[in-house]
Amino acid sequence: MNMLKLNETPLRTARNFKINNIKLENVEIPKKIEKFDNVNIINDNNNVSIKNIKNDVNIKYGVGEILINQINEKSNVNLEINIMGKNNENIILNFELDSKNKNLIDNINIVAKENSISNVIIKYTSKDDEVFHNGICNVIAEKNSKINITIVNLINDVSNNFYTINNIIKEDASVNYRIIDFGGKNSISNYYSNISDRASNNVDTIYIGDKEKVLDINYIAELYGKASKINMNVEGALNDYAKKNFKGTIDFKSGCAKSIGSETEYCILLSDNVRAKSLPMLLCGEEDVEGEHSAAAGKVDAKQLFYIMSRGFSYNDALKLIIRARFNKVIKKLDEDLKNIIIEEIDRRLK
């Protein structure tokens, strides 16, 4: 495969911005997919059923047709998670890619039944071998359900990560995401939500790009229901020669009166050689709504850096403190084990 064109925006912008899609050269999509055995599932909830069931992927957007077709035809992990009642313990899916499990094509369907409450953690890690990940997390949140989902990408720096998230959020439901995107030489993600009456959706994302990493983040929310809400908050840092595109679209559909949508993205530039593009969009087919967006990028504040260093911290340690503070909205919500892993990863990438 010489060229992949992925992650199309829902509305085209001027071609010279070069942000309507991402083009990747010389990315090899594996044709032969072996069995994947290295997944650890932790579930101590009596109200949660996890089964090996293959569901066809039929979604509006996604990372790209060629990758969605691969999931439909060759997925080697297929899970359906049905959540009933109020659950206190986390549902945890740990995927570790290695030399014997080099290609992961996962199709995860999560159904949060009416009035249910739950927390799901999905983590992807890998060892030193070059690996390939292409996955989808498809969520249906039924009426008055609440689900918190944490997705962590920590695969190594020589591998490719493609990820699609698709949400159907029904009346009075609440779906909250924490997304940590640190891994891969190419990490391409697509997020979509269809939001009904009085439903809410929050997405808090942190990312780090270093070396020659390419990140392309495409978030889309369509508000169909009255008094529905969407909030996207994305924080990131780029170092070395990394490149990042952020595309965020909030679409107020006709009939979604009294709805509220906001999106913010801030990128810390740690090198003069990085490249950061942002495209926040608001689309509106309804009058009585509130929408706001912002995007910014900049270097670390010199006065803030000087103040921290004057307290005895080295330059690198001061940088780490500043970035941790920016990421703290996500980090503080993680359990202790995962929090420590993320802090160690930040320190490792910014050494």
Given for the second form:
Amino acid sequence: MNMLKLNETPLRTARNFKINNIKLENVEIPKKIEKFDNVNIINDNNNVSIKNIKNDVNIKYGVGEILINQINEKSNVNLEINIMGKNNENIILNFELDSKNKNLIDNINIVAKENSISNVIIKYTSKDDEVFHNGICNVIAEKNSKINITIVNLINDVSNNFYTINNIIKEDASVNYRIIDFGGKNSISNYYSNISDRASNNVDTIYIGDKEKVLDINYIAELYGKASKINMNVEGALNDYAKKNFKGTIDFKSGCAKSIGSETEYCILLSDNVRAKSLPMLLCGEEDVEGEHSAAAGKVDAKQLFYIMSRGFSYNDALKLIIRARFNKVIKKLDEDLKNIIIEEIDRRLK
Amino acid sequence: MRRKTYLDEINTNIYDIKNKDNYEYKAKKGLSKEIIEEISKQKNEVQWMRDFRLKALEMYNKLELPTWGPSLDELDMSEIATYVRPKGNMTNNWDDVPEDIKSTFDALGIPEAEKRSLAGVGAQYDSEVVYHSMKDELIKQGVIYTDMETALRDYEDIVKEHFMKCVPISDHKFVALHGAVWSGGSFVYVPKGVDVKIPLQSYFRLNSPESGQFEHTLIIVDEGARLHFIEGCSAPKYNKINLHAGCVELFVKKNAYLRYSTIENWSKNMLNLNTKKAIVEENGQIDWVTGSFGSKISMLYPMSILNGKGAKTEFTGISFAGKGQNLDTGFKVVHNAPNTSSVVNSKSISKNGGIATYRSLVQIMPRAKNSKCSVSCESLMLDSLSKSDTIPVNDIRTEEVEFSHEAKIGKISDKTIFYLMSRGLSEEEAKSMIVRGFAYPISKELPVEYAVEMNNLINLELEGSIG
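Here we have the form predicted on its own; I need the corresponding form predicted in complex with the partner chain.
Next comes the full complex, this chain leading.
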């Protein structure tokens, strides 16, 4: 089996820092891709059309060439979602992988038309069998559109999850992501935004790494437009022998005057055997901008734990409460059903 | 139309004094086994050092150029003379230094600084040290401060035990190059419990065009001892590339303290590919204070390896990248023992097309329980021709740790200018004050003469309004 080299950073740093990319051994990329039937689509909006149309993937970054090629050549779910007007109901795509639907190669294209408003929820779950997921969510947010997208990865712990998100955000548009990255033995995600004048992009991500999970999160935002905004906020917890790389890049391109970019990452360490790496990059080719980043890591604050435990909670419940609180920025925005699923999942993983 | 306020390029007049290329011996350009053997022969070295040089050359030929950072395409080793021995021998009397060399160091203010505020001075011109002296009371206390060639002759065992052990030749291509062609530099040994209250300073001057300087600095601060060491460097500007690939190895023993200050003002044709590393033992501390102003390209990342319980390090650095400069600088720290701590405070200013990059590594190893690390970096861009990047890598391998990193990038705030102007300052004064204030956390860590010098280097030319 070949070594997979994925998720290259937009700018390299020293090779011996071992963060320019992620190398995975013993990952088999399935060659034969069967039909995938287990997708449930819910759309009660009159202004939204969802069609089985395949769009070629032609993007700047992505998880890796080999996986993008697989999507172009072998995708087994191809959706084109066109959104117009104001839509009150969530557009929901539920994918469930199981023994009959073992490989999901999904190519989702979303076009949020001018002045449209929408909420999209994409959820990936699986039964216990080893499955394989490689997907892309390609979004074009046209002028003055507003779209909120929630992506939930709850794939089981023996499977591989590869995910690419690519956004073209046009003038005055607003694209807000909530990403819940809990699943997969290896979960490798790549996020890219191209941001135009006065457009804004928020990404709030929560992750949990446990057992021997490998998480490699590579977020890149390029600000081209004047007065554009990017805000990346990533919160996570690592337990057991998990390894996490967070690579966040905010790139202020020449001409993006008055733009603002911020990225924060906080990683709670729950075991002495975890490994947490971060590379929060700020690249700046424009003088008149405000950019900042911060990264922090540490164990749960002992004073907080003591306070909660003095109110009668067990150590474990106090721990869960603190982690839930850190994740609340994302959780509180979820619908009640999804919120309960996520809270249950947090509790299950932090047993 | 709005006008912008422009900052002057750093004034390098003092540093730009060019002497005639008046050497006693200059190696042929390029790099070969024969050239290395000839350098070693010229220096009349012991066999193990000659063998070491050849091994380093082999390593140099094996290793690749970095695949990251500024492009080094301009560097053509076949056009660089790696060893230039100036006329005259090393002396401890400035009057015995050849006149043209002495006048250069006079202009740089080195003899005057020695009289005023230093406990000892070493001065290197091209590849060899031309002057070395230290106050008698330190000699009586057993402090050794001499050039590396003398150290290799007189303290061979200590040199052999430490030479390129902290920075092995396999680290990267330019360390291997250094191992092959090193010449000059300083050796300092501070015995147990001795507190060297006044700094020692070595100054490195490269005069010869199309040449390299590869000085080696080896400092051992023994248990409970204290030292402040200052390193200065400069060169006049030539049209062709010069190369600096020095190496600094610092050994800070149990309960010892070392402050290593550098003011680097190489000319704008210099590729500055220097390597500096410190190994710190139990409760020892190394503090780095660094000002990077010169060179065409710099790739410089001092490193602290905190090997002993309770070891500490602080890094305080500023870089100023002007027209045609690409300064890729930063810091690396490895926490390799419990209760270690590090504090990093880095600032950069870029203007007129200059590129300033902060690149770093923080590594907290599994055994480094209860360690703490705090990193702060700020970048100030003075126009949109320039570029400023922050590329920090943080690698945390234990739960029992407090780690934080923060960085900011931006321009001088219009609101701050407005505030200061509302207090009666002119716009020029306001901007000048802000830039000096930005640099103040670094300049306050420097000896006063260097702080004044740094403020002079950040020379403001004030016109027009804020853009």
